[in-house]
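Single chain ahead, by itself, as structure tokens, in the form predicted alone.
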Amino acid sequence: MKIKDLLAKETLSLSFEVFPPKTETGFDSVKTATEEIAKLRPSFMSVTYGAGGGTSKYTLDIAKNIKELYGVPTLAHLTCVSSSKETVRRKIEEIKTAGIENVMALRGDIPAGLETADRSEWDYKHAIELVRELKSAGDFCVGGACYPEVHPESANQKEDIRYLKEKVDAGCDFLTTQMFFDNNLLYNFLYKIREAGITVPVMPGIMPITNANQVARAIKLSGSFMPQRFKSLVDKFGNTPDAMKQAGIAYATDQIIDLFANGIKNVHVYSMNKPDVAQKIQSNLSDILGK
């Protein structure tokens, strides 16, 4: 099923990424935890793809392997950067042949080394380039990413908004945002597209931080904002794990439900492969998404 047909549905619903092995040994653990979090029956899952394609050669088994055992729908990640039109068709026939018909169009990060490299001559410069290409290839329901609090090489709202729209009319049929921690800011981000003329569904992206290390990691992939009450948190549990894997919990179920209360009808969460999060997560949703 195409994940805009599933985002066009009245009903509330939660939706979970998952990200595949960096290495051929880590592959049993990680189909398994993406399994469990498939036996949650979430409205679908969405598969990474690594920096720079890095774990790319397994996303599609993953993907796939949750299609077909489960039932669920999948999204499967797409990356360009640095890649060459030769190698970008090539994995776009390889997702037609794994019966993958959702791909997240994604410029994706600049691999280690090529940060100050000449992009000149890249064939793919930008996610909008590949959107069209995907486009162009097939019957594909295309996602984009968009940043509620501006993508970190924008050089402000404006622009970034100006580039989103680009995007959208290449052939976006939805978007999710980054992680963010403060409600408000999503909110006000929404206005602002949707003034700018941008009138696809907008998922928010939640990531439940759990461990005290992912703050840090999350600020620097992101430059999220941190909310007071989320910092004091940290500062409350951050050195007790158990405590601080509860509370992380309960503020992405906190943020989640104020999101279906002001309007917003699906939420999609940045699982971590942790099987046991997501299923507290939704366990925590139960009654709100009739589940």
Ligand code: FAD
The other form holds:
Amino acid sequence: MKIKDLLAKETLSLSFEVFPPKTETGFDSVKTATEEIAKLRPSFMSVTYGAGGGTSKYTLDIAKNIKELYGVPTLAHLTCVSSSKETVRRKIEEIKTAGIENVMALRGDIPAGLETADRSEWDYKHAIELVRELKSAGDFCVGGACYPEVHPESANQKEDIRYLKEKVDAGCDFLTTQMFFDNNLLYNFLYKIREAGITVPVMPGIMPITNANQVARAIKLSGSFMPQRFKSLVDKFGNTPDAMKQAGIAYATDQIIDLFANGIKNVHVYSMNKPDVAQKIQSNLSDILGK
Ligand code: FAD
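What would you give as the form predicted in complex with ligand FAD, now that the form predicted alone is on the page?
Expanding to the full complex; the earlier chain stays at the top.
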């Protein structure tokens, strides 16, 4: 099923993100974790892609397994910036052969050490080129990434939204946001992109922070603003793993309830291969989701 059709429904739903193993030895445990998450019957599951090789080999295996065993629609991520045209075209054919209809078209991070390199000769410079390629390669439902707090490489939000509009016009059927911890940032962003003429559905991405070490990683990765309410929670419970986990899940649940209450229909949860976290969030919302 295409994600754009799921997003057109009026029902409230959660989708979950998982990531593939880095090596073959980790495959079985990741497969089991992703199957446990699939048993929760989310609206769909996304499987990330390791830019420039690494985990990229297993993205399709995991996505195909979830879809075939549990009938859960899957979204395979694909990055382009550190790949050749030939590799990307081969990957797209593999996705098609695996029967996966939904692809998240990403640029990927610039490989370390090449941040200031001359990119004029690179096969891909921006995600928009991958969006166009996917749309011309088949009947894919294509997603794109967006950044309520501005992509770290952008000079300002106006410029970021201008490029986002070009990416959507090239064929994105929906957008998924980078994680954020203050819903007002999302509401302000939505107002600005709608004003800029971006009308496709936007799925907020919510990251449940379940241990204190994740906080620094999350800030480094996304540059996200941490509200005082969230900082206090980490200060108080950060050294007590079970309490931190409970508080982090409660905080994410609260964010999701507020998003639903303000008109969002599907929230994408960065469940990080943790079935217990996905399960807890879903059960916290059981009456709201009707599950
Ligand atoms: P783009 O849309 O190309 O944007 C990147 C930057 O370039 C922005 O600053 C944008 O404003 C600017 N820009 C865009 N077009 C132009 C143009 N024509 N001229 C000049 N500037 C331009 N990474 C992975 O490696 N694997 C994953 O599976 C993965 N999944 C992700 C899922 C989500 C929901 C998100 C939010 C991010 C994900 N990432 C993933 C990280 C992502 O690859 C990085 O954030 C990357 O730095 C940007 O990717 P993008 O697709 O947003 O790029």
